[in-house]
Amino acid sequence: MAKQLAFYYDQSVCTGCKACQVACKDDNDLSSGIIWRRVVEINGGDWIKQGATWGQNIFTYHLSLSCNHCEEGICLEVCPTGAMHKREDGVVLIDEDKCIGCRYCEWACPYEAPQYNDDKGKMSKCDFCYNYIDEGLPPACVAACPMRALDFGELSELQAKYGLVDNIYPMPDPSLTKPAIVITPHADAALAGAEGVSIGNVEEI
C-alpha cells in the first residue's frame, strides 16, 4: 500500500477543458455550488514597445486543483471532533457521522478544499475516489482527462519521476501543509507572481 498517495498534474499539456472538474461533480453527484476539483485560469502579460511598434507577451495557463491530501494537513489539526482523518495510504477523508459542520477545516485550509454542504449540514471534499482506488482504478478526474495531464501514485515515486514542484501561482506556500502534489509547470508559469498576473475566472472557482 502507498504511504502517501498524491496527484500529478502536467500543467504544460492542460488545455483547461474542465473534463476533470465535470467528471468529479458527476461521479460524486455534487450539488450546485460545490466543486471538489477546480480549474483555475491564470492570465498575464502586457503590451511591449518594440522600436516603432508594439508587441505583446500575453499568456494563459491553467491549474487543476482539488484537495491535496497534505502530508501535514491543517484540516486534521483544527477538526474538533476527529471527523477529518487520514487513511494508511495518506488519503484524507471526512467521517460524516462525526462531522458537526463547524467549518473550521474550511477556514484553515489554504487551498480552500473543504466545502460546506448545505443540504447535509456537513463538510465535504475530494476523497481521492478511494472507492475506485481500493478496486485498483484511477480517480474519476484522472480517468476523464483527455490530455492525460492528471495522474496519481505514491508521492515519492512521482517526485523521483517528475521533480519537486508543488507551488505554482496562485497556490500558497507549500511549507504550510506539505501538499501531496507534483506539478510539471507550464512554460509561462515562471512568470507567476510578476506584475499583471491574475486569475481570469474568479467567478467560477
Contents of the next structure:
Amino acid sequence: MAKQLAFYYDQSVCTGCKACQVACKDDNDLSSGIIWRRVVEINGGDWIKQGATWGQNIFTYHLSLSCNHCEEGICLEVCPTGAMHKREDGVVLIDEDKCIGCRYCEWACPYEAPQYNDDKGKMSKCDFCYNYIDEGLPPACVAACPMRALDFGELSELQAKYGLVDNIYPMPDPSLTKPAIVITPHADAALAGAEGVSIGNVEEI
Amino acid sequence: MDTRDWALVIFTICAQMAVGSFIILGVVHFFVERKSGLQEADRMSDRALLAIGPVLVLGTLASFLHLGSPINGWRAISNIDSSWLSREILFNVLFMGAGAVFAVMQWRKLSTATIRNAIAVVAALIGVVLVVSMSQVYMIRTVPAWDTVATVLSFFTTTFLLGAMAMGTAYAANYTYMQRKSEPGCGPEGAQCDLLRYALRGLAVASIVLVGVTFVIMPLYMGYLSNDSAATQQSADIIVNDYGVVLGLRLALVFLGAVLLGGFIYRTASDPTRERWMINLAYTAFALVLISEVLGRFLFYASQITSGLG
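Given the form predicted on its own above, produce the structure of the same protein in the form predicted in complex with the partner chain.
What follows is the entire complex, opening with the chain shown before.
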C-alpha cells in the first residue's frame, strides 16, 4: 500500500485554545487572512423541559483542521497546471512555480485547505511542515498542542490504533475525497446531526 | 462572489456566444443557400462571420484576468489527464484555431465550398465540445449546486440563445451596411431583404423556444437546490434572498427580449413596410438578452457553495 501521512486529532481532549493555529501561522509566516490550520467552534443545544422545570442541553466542541492530504484529493484532480501534487509520503504540496492562481482548487476543496495568497497571486496550503518531517521532527501544530490532542503518522497505523472516524460535523462526506485524518470524537460530537447545531466562530475560519 | 470572478462571467458568456453564433451562422447559411443560392448566402454571412472572432478573443483575454499569475497562464493546459479546466482551455484554443482557418478560407474563397463547409462542421463540433467541457469544469462533486445536469442545459441554452440573438443583430447590421452602400438586393422584394426577414423569423422562433426551455429548467433547478443538501440550500438562499432582485430582473429581461420582442420581430419581419422596426427590435432584443444572460451567469458564480467547510 502506498505510504500516506495523516494527522490524528483527539477531539475529546481539545480545549479549543488555538495554539495549533497560531503555531502554524507563526512557523509558516502566514499573512493576514490565511490560516492553514484553524479551529472551528461548534455550538448546539436548546432549552428542554424536565418535569416542571426548564433545563438546557447546550454543548460546544472544537474541530482543529488543516489540509487532510486526501487520498483522492479533488484539488489534485482539478488543478489545471499540475502545481498541486502528492509527495511519495502522501503529503499534498503546491509547486508555486507552476501555480497560476486560478483558485479552482479553492472552489473544489470541501475542507477549505487551499487558500489564496493575494501578495503572490498563488495558492497556498498546509505542507505538513515537510521540512520538519524530513528531519524527523513533528509538524509545528502537533508540537504546539498543550493537550497533546494532535499527532501524526502513517494513516493505516493511526487507523489501527484509533479507529476510522474521519467525519465530524461540519466536515463533508468523506467519500468525496478520502481525507487522511483519524479523529477520536468529542462526546457531544454525535449530537451534531441534531437540529440547531451551528458554527460559532464563522468569522474566524 | 470575488470581483475577479467577473472575468469568468465575461469569458464564459463570450465563448458560449461565439460557439452559438458560429453554429447558428452555419445553420442559417445552409437554409438561405437552399433558398437563394450560394452567392447571396455568402453576401449575408461573410460580414456576420467577422463579428465572432473578436468576441472569442475578448473572452479569452478576459479569462486571463481572473488568474493571480496571468504570466504563467499558458500552464493551464498542462493537466489534460484529469482537469476539465485544462480541457476547456485546450478546446477553446482549438475552436479559435479551426474557426480562424475557416474564416480566412471563407473570406478569400480558398478551396471549394464543400471543403470549407467540412472545416466549418469540424469547428462547430469542437465548439460543442468546448461548451460541454465548460460545463464539466463546474460539475465537480464537491459543489452540489453546480454538479447537476442544469449546468450543461443552461450553458447550451445560453450558447444558442445568445448565438441566435447576436447573429440576428449581425445580419441586421450587415443589411443596413449594404443598404447604405446601395448594394443590389437590399430594396423591397430584393433577395437580401428577403433573406434577412426569413432569417430573423427563424431566429425569433428559435429564441422563444430556448426561453421556454430556460423557464422549465429554472423552477426544477430551484426545487433541487431547496431540497438536496445544506450546501445547496445555502446556494438557494443566496439566489433568492441575497439576489432575488437580480434573479427577477434576469428572468424579466430574457422574457422581454426574446419572447415579447421576438414576437414583434416575427410580426414585423412578415411586413415589408416595417423594416426599420424589425432591425431596431433585433438590436434591442439582443441587448436585453445579453444583459439577462450576464446577470444569470453572475448568479451562477455568486451561488457557489462547496460542501463541508468550503
